[in-house]
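Coming up is one lone chain in C-alpha cells, specifically the form predicted on its own.
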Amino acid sequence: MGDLYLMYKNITRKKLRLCLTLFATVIAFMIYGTLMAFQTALNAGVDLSANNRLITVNKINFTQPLPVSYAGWIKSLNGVTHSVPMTWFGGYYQKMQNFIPMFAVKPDSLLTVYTEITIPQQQKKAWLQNRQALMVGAKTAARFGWKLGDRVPVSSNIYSKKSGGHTWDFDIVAIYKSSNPQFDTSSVYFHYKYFNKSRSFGRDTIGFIALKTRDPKLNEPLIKTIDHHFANSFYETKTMPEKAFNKAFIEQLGNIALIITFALLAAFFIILVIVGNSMALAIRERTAEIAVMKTLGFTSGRIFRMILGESLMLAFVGGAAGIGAATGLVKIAAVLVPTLPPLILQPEILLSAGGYMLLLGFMTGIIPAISAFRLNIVTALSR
C-alpha cells in the first residue's frame, strides 16, 4: 500500500470535515486570484509605461489647460524626437452610464508617439485623411457594436458645439488593437482640429502633451528645460515621466494595493487557522493509529513526509480549486462590466500562487507532523 493512497485515505475519511476545508481553502485563492488581476489590470498603465516617454500638465492641477502652441515649442527641443497634444473629451454614447476614455488628438502624431497602437495601414490612411474620423479601440468597439464604415454621435460631459448642442458625429474609420493583451484597447482619439474649430469655449488649448525623447537618460534635463522655460507665465507646467503620471493618475482611486494587501491577508490568516486546527484535530484522532502504525514499523520520518504530505494535498487541491474559480470570475467581470481594464491571470499570479500554497501546506502542517513524529508509542497506546 503506497504512502499516496495512505494519505488519500486519511484526508477524506472525514467528508464533512473535507468539504468545510476544501471549501475555505477555494475562497481564500479565489479571493487572491481575482484581486492580483484587479491590481495587475489597474497597474499596466504603469508597468507598459514607455522610459522614453513624458507627460507635460498645468502644474496647478492636470484638468487645467494648456496653450496648443506649447506643444510645437517642445517637439522642437534637442532630444525630443515625437510630441503630440492630447485633450481630454468626456464622451459618452447614447447615455451618461456608457461612458468612453476619449482624447482629442493629432493623427499623425499619435501613431509615432503611443507605438503601441497597431492599425492596418488602409486604416491608417482613412484615419490621417477624414477630418471627422474616429478611431476606436477594439474593446470599445465590441462593447457597442461599432464597425468600420460606421458613422456614430459620440456626446461629451464637458464641451458643447459652437452651433450648440453636446454631441459630435464621427466615421469610425480604424479599430487599433495591440500586441500586448495588458494594453487597454478602451481609448478612443478623434481629430484636434475638427474638435477645436465647432467647441464653443476653450479654442486653441489642449489638455497635456505626451513628448517621446531619443534616450532616458534626456529625461532629466529635460524636464528642468520644459518647466524652466515656463515658468512665471500664465500657464506653468510640470513634466514627469509617463509611469509617474499614469501612477498619480491612479492614486487618485486610493491605496488600492495597500486595500488588496489588507483583504489578503486577512483571508490567509482566517485560511490558515481553519486548516490549521482541522489538521491538529485530525492527528489528535489518530494518535492511536499513528501510534500501531510505528509498531508495525512505519518510522517516524515515514510519518512525519505523509501527514505534512496531507498538509500540501489539501493546499494544492483548495488552491487550484480557487485559482480556476478566479479564473472564471475574471471572465465574467470582464463581460459584465466592460469599462474595467483587461483583466489577465498573468503567469506571475499563478507562479505565487503555487508558492502560497506551498506555503500554507507546510505551516499548517508541519506542527502535527512534528507531533506525530515524536509521539512516544507507549503512552499513545495508553492514552
Contents of the next structure:
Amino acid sequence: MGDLYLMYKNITRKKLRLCLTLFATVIAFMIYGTLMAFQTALNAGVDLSANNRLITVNKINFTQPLPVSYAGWIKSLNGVTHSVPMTWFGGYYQKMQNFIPMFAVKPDSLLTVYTEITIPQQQKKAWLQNRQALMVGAKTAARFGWKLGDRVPVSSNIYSKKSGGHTWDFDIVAIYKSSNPQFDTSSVYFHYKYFNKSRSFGRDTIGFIALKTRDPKLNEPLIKTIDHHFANSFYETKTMPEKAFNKAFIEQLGNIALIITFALLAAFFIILVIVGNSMALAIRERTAEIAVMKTLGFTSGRIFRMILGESLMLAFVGGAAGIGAATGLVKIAAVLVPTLPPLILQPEILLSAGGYMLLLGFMTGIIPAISAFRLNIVTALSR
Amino acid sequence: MDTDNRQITANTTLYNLKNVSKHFTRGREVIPIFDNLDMSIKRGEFLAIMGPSGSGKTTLLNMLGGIDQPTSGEIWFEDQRIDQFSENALARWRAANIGFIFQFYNLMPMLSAARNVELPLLLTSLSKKRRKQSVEAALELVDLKDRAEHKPREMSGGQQQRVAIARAIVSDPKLLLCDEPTGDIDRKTSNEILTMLQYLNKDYGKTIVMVTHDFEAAKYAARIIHLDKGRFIEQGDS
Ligand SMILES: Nc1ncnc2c1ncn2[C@@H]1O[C@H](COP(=O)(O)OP(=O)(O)OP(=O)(O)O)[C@@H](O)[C@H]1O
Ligand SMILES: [Mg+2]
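I would like to compare: after the form predicted on its own, may I see the structure of the form predicted together with its partner chain?
What follows is the whole complex; the chain from before opens it.
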C-alpha cells in the first residue's frame, strides 16, 4: 500500500458518484477531441497550403469567371514556374445530394502545380491522353465505389451541354492518393478542353488560376505585377497566397472557429462545476478522516498532494477515456458521412487535451486540497 | 498535587508539563481550561485521567499528543520541548512516538483491517515485506488475524477498536494516548479492550494515558488523576 493506493481507494469509495463524475469528464473530452479534429481538418487546407502557391481570382468574387487567355499571360511571367487554370464544375453524381468537389483543368499543368497528387505512371499517361478522362481522389472513389475503367455520368448544377442536358460522361483513368493524410483526396479533375467545347455558355472562361512561384520571396512582387496588369480591364483580378484563398473559402461556412471555441468553453465550464462540486463534497465528508491521518503523523503537505492527486487522477482517467471515445467517434463519422474532410486527432490535439486535463484536475482539486492542508485537527475531530 | 515529580530522575520521566495554561477564545469571551498546571508522566506508566464532561480531559490529551498547543507554559517530552515544534516536526514526532486510540475508532471505511493497521507504517521507511510482518504481528496481538481483509463496517464496535489498537501499536510507539477507548462499547467487550491495554502496558512496556468517564475502566490503570475546574486531584497509586 502506498499513497497511490489510498488515493485510488478514496476515489472509488462512492461508485455512483465516481461514475457520474467520470461520465461528465468523458463526454466533455469526447466533445473536445471531436470538435478539435473537425477544426483541424477545416484548417488543414490552410495549414497545408504551399507558401509558393498563389491563386488569381476575379476581383469581384471568386465565383466570377476570368478569360482563359489570362492563364497564358501569367504563365509567361518571369518567376512563375507553373500555373494551371481551374474551373469549379458544381458536380454531382446521380442525385444532387451526391455533391462532388470537381474542377475542369489543364491536365498536365495540374500535376506540376499540385505535386501532392500522386498517381502511378500508367494512370498518369491515361489521364493526359484520354479527352474524357476523370482523375478521382481515393476518398471520392471509395465513396461511390468507382473503379479504374468505369465510365460514369456526372452532372453539373451550374453548366449545361450544348447538346442538351446537364450530364457529362467520363472515363475513370486515374485514382490519386496523397502521402500526407491531411491532404483531402475528395477532389475530382477532368479536361478543360472537353468541358469548354461541350458547354452551352461561358466559353473560354475559367474560374481561377493556381500558380507556383520560383521563390516565396517573389510572391509579393508577382501579386502586384498580375493585379496591376489587369487593373481597369473588364475582368480585374485579385491574386493572393493559397493560404489566404483557402481561408476565405472556409470562412464562407461562417465563423466556425468561434462556434467551436464557444462550445468547448461551455463544456469545460460545466465540467469544472460538476467535478469541482463533487470533489469539494467528497473532501468535506472526509474531514474527520483527514484529521485522523494528520494525527497519525501525515504532514499537511502530503495530504495536500494526495487530494490534488485524486482530482488529477480523475481528470486524466476521464479525459483519456473521452479522447479515446472521440477517436472512435471520428472514425464512425468518417464512415457515416463520407463528405467530411479527413478527421484525425493530431498529436497537437492530444497534447492540448492533456493540458486541459491537467488544468481541470488542478482547478477542481486545489480548493479541497488547500482546505485539507489547513484543516485543524482539534476542531475537525471535535465536530 | 504532583509532589513526587521532583524525585523522579530525568530518564524515567516521559512527560513534564510546566506551568501549562490553556484558554479558548470564543469571540471576545475567554474560556479558561487550565491555569498553571504542573504534571509529569513516568515512562511505563498506565495513567487514567477522569473528570466531568467539559473539564478539559480531551484538551489535555491533545496537548500531550501535540495536536493542540498550550496558551502558555512548557510541555517536555523526554528532553524536547514539543510545544515549540513546528507543525511538520510535530507530525513526524507523533508518527515516531505515539499511538492514538479514539472513542469512535476512526478507521478508514474504505480500507480493510490490515490496510488500516498498515497506515502508520506509510510514515516509516520499512519495506513492503517488513510492513506486512508488522501488520500481521499487530493483528495477531489483538487476536484479529482472521479479520484482516474485513472492512470496518463488517466488524463489531469491539473488533473495530481492536483494529484501532493494532493501528496504534504497529509502529511500536513508546506511548499510547486513548480518549475514552471504551466509551462506545459494552461492559464485557470493554473489559477485553482494557485487559489488552493493560497487557500492552505490562508486557510491552507501553506508556498509556487514557481518558475515561468510567470508574471500572479507570481501575485498570496504575494511577488515576481527576481533573476538575482546571485542577488535578491525584488518587494515588493502586
Ligand atoms: N476549539 C474549542 N473552542 C472553544 N472551546 C473549546 C474548544 N475545544 C474545547 N472547548 C471547550 O473546552 C472545554 C474542555 O473541552 P474538552 O473537550 O477538553 O472536555 P472533556 O473533558 O474532554 O469533555 P468530555 O468528557 O465531554 O469529552 C469545554 O468547555 C469545551 O467546550
Ligand atoms: Mg473529551
